[in-house]
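To begin, one chain is listed below as C-alpha cells, in the form predicted on its own.
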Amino acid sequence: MTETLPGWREGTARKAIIDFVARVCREDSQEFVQQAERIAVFDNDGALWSEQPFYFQGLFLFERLRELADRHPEWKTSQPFQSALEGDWQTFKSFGSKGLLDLAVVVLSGTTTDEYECIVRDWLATARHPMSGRLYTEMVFQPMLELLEYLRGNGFKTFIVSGGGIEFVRAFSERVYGVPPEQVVGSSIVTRYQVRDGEPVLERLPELNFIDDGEGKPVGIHQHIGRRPIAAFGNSDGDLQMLEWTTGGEGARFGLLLHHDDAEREFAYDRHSAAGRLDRALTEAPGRGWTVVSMKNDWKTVYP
C-alpha cells in the first residue's frame, strides 16, 4: 500500500491535511463536500517553490532586462529598472509585486503569448540559482506536489493563485506540478488581438491589467474560479487574504502557511524578509484556526 504524503514527517499538520481530506471527502460524513466543490488553491512562489534571495520570475526579468539594455540607456538612471541592472535585490525588492510587474511590462512587452512562452520555457530549461546552482524547476518542494496530488486523488481540483505572471507559471505548471494552464491564476498586463502578416497572434502590451496579491487574490479566484475553494495553501502575507476567503466560508475550512524556517536544507525567513514576508498571517494563524508548516520539522525532505 502506497504511504501517504510520504514526505511529510508524523506530526499535527501531516495529521491536519489528512483528517480535513477525510471528513469532506466521506460520504457519511456531516461535513462531506461534494466534488464539484472540492476547490484546493496554492501560492506559487514560496509555498510550491523556493523565492530566495528573490522571486524567480524576478530573476528571469533581471537576465531580460540586462540583455536588452544597450538599447535603453534611460533604464541606468531611473527605477526600478537602475537597481535590477545593477543586481541590488534589496533596492528592488523595496517596490514589491508593482516594481515586479513593471518591469515584466517594459522588458517583454510588443511579444506575443505564443514568442513569450517561448523564452520563459527557454530559461527554464538552463538557468540556475544563483546559490544552489539547481535549475529552478528543481527547487519544486516534494512534500506540496505530493500534497497536490493527494488531493487530486480524492477529488480535489488543485489552482495555482500567484503574485507572479499568469503566463509565466502557464508555462510550466502543467510539467512541473500536473496543473494544466486553465487553472493558474496569476498577475497580468494588457493583451490585445491583432494580425500579423495574416497570422492571429494575441500581442502583450506595456499596461498592467491585474495584480493577483493580497486582496487581488479573492477577486482573480472569484474571476477566474467562480466557487470559493475550501482549502487554500500559501507562506506569506501576500497570501493572508486568500486563505482569511477560502477559510470564511460555511462548511469544512483548511488555511495552511508554510513556514520557511530551515536554513540548513533551504533558507530560514519570516517577518523580516523582502520578499515573501510572514508576519501577520503568522501572528493571526492561530487564532483563525490556520495550519503552519515547519519546513525544518515537518517535512523529511525540502526538494525531489
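Residue numbers count along the first chain shown, from 1. Remember, predicted model here, so these are calculated numbers, not experimental data. First, how it differs from the form predicted in complex with a further copy of the same chain.
Of the two rigid parts that describe the chain's movement between these two forms, one contains residue 19 and the other contains residue 72.
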Given for the second form:
Number of protein chains: 2
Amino acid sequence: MTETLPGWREGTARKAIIDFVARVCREDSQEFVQQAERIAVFDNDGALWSEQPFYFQGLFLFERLRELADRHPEWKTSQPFQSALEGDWQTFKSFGSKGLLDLAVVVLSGTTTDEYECIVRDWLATARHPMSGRLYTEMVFQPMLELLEYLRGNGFKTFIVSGGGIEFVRAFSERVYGVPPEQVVGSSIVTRYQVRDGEPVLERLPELNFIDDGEGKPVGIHQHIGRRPIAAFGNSDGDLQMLEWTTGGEGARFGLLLHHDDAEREFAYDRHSAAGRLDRALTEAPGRGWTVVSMKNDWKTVYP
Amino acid sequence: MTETLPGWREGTARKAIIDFVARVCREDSQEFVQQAERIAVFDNDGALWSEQPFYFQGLFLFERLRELADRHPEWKTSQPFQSALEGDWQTFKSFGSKGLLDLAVVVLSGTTTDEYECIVRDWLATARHPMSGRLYTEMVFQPMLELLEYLRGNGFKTFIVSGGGIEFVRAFSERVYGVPPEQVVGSSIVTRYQVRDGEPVLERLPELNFIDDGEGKPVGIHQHIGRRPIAAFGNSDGDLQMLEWTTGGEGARFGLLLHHDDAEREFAYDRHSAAGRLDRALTEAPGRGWTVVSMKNDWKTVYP
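What would the structure be for the form predicted in complex with a further copy of the same chain, rather than the form predicted on its own?
After this comes the whole thing, all chains and molecules, with the earlier chain placed first.
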C-alpha cells in the first residue's frame, strides 16, 4: 500500500483534502458526485511551482526581450521596452501591470504557435533560476504533484487555470504535471490561421486575446470547461474569484489557498508581494471556509 | 463480437476509416500514434445532426426572438429584428450573415449562463422539427454516433468543433454524443463574472467573443485543445480549414466530408445551400486525399 499524500504532514489541511475526496467519491455518501462532474482547477504560478523573485514567464520574457533587441532598435527609445532593456525597474514599474502586458504581447508574438512552443521548451530545458540554480521545472511542488495524482486517482479531471500564457504552460504541463494541453486554461494573444507556401500555420499576433486572472478565471473556466469545478487550488488574490465561483455552487465544494510562509525552503511573502499577492483572499478565507495551507507547517518537502 | 460501424455499408468510406484507425492504433504500425495524440474533431451541424431547412440553433433563435418580442417593442421598427419578426426573409437575407449574427448576439444574451442552459435544454426537450416532427436530438446521425464510439474505443479523444454556439451544443453534447462540455469548441458571446446578492453568476453580454467557423476553426482548436488533431470530420466549406489544418500535419492523418445527397432519407444539397454550403471543399477533396461520404450510398441508416 502506498501512502496517501506522503509529502503532506498530518494536520488539518491534509485531513480536509482527504475528507473532501471521501465525501464526493464514496457511492454511499450523501454528497456523492458523478465522476464526470469531478472537476478540479489549479492555479499554476505559486500554486504548482514557485513564482519568486518574479513569475517565471516574466523572467523568460525579459530574456527574450534582450535576445530580440538587436532586431528592434526602436525599443531603445520607446517605453516600456527601454526601461526593461536598461534594467531600470523603477521606471518600468511606473507603467504598472499594463507595461508588463504591453511588453509581453509584443515580445511573445511574431512567431507561429509551433515555433513559440519550441522556444519555450528550449528555454525550460536550459535556463536556470537566478537564486536556486535549478531548472524552472524542478521548482514544482512535490506535495502538489501528489495532490494532482491523488485527485486523478479518485476520478477527478484536473485542469490548470493560469494567469500566465496558455501556450507557455502547455509547453510543459503534460510532462511535468500530467495535465494535457487540452486541460490548460490561460491568458492568450490572438492567433491567425494562414497558409504559407502551402503549409498551414497559426501566427501569433501582437494583440491581447484574453486575460485569465481575477474575474477572468471563472470566465476562462466556463469558456474552456463548460461546467463548474467542485474543487479549486490557488495561492493569491488573482485566484479569489476562481475559488468563489467554485465554492459558491451547490453540494460539496473545496477551496484551498497555499500560503508561502517558508523563507527557508522556498519564499515567504503574502500581502505586499509584487508577484502572487495574497491579501484579501487570506483575510476572507476563514469566513468562506477555504483551507489555508502553511507551506512551512503542512509540507514535509517542497521540491521533488 | 459486435460488428464495427454497423450503420455503414461496405465500401471505400467505411474501409478508409477502419484502415486509418488500424494504422495509428496498432503498436507494430509504422504510423503508430500515442494515445494522448489521438485527437479527432467533428463539426456538428450537418456532420453529427441535420441542418435543414436551416441550422437548428437558427430555428431556436427565431422562436426565442418571438418569445422576447413583447419585452422589446423597439425590435418592431429596427432591422434586422423587424424583418425576422415579420417573416420577411427577403429583407432579412439582404443583411447577410451579419444580420443573423447581430440578431443572435442580442437575442441569445441577457441571461446568466445557467439560465441559458436551462432555456436550451427546455427547448430541445419539447420543440419539434418543422418537417420531420421529431425532436431535434432525434435527428442525429446513427452512423456518426457509431463512429464517435468506435474512435473512443480505440483511444481517441473526440471533440466537437462547431460554428454554432458553444453553450448551445454543450447543453446536449454529453447526453447525445457522449462528448463532455470540456470537449466542445464553438462560437461564443462575451460573458462577465458578477456577484449578485452574494451569488456568483456569469452574465451573457450582447457582444461577440469568437466565431468558430472557417479560418476560425483551427484557431478555436488551438485555443481549446492545444494540439493538432489527426482526424477531422465535416460536411461544408466552413470545415475546409479544419480539415486542412488537421491533414496538413506529419504522419497519418484523416479528413472526411459528409455529402448530403439523400433527399429521400434526409436532404440533398451542396454547392448552393444557404445552410452548410459544400462547394470548394467538395471540389478539392480528391486532390487533398479527403474521404467523401455519400449519405445515400454509404449509410445503411440515417437516424437512430
